[in-house]
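In structure tokens, one chain follows: the form predicted alone.
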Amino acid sequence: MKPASGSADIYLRNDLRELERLRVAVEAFGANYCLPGPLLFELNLALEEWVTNIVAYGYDDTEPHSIAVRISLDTTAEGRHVAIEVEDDARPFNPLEVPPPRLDLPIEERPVGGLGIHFLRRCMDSVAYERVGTRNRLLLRKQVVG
């Protein structure tokens, strides 16, 4: 039987290294709640686009940061939804104003970057974007299929 609910929070620091320990602790939530390979990858996908954006860009110092990732799995009379939360201190970033990549252009006219965000996106069902204080808080949710 399907686990309905749980959540697990993870700390990492801002550095990249901290990404395979992301990594493996949604593939052990995912096996924890039964979730499927393909929603997986998708959920790392995501995570790992914007956990690198946050360290590779989102500070202006070299001091020790924390970024807080809640993973939670829920069940409603419309499924099972996977939320997950990511908080930081990182300057002010919205990815929701950020424009979408021109794919229609031949590659190499296309500008570096921006397809992180593209992917994030696309995975995901919904991703909300809010400032409180002087934290970022991007939101993302995807409904568990099969």
Second form
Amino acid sequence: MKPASGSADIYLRNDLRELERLRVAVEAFGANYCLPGPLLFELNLALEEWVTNIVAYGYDDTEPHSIAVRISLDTTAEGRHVAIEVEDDARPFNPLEVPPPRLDLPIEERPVGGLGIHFLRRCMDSVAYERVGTRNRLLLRKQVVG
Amino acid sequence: MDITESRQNGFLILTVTGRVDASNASSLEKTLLTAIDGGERRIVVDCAPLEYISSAGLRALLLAAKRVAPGGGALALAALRDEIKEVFDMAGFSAIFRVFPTTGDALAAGR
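If the structure you just shared is the form predicted alone, then what does the corresponding form predicted together with the partner chain look like?
Complete assembly follows, chain above in first position.
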């Protein structure tokens, strides 16, 4: 019997070494709720790209900051969905305002970088962003297929 | 992530095992660029034991491909599992890298 709903909270420091803890948490969530491997790959990828972006570009100081991640599963008449909420106190950054990358350029003209936010948007069914006071809030949603 | 180097038919084969993410992609980048700067022109990245890659890992591969190309070299990729292939497709990399089903195919194509 697959559990119908539940959530897990993870608090990450603004340090790229925390990506390992994020991966472990996503995998544990997937195991608890019987989520398929390819979906976990996409959730992990979307989360890594967003958290990396926050850690690498989000802060003007060198102080420790906390990034709060909540992963939830809900079941409705339309099926099972994973919802992810990420909150941080980094500078404002709306991923929906990032122009899509040019993917058709030859190798010598391809810019290095700029793919992370593209992956985030491609991997998820929906991406929403809001700035609440001094905090960024990202909401991701993805249907569980299979 | 682990990277092992081997050599066959004049190719440098880099076998990448595990996960390449933003916390360790710089070491893949360093291995590739050091090899290219040391004169390697025919490089195959064997992805058979690669479990995960994000944009940070793709950045390393693109930098290496850009650096090896002007000397007439090429960076080929082999044995991508489905999820990894999907990441390459999303990035449009499947059109700019030569991708082979196996490392053996990559070596045969480069002979």
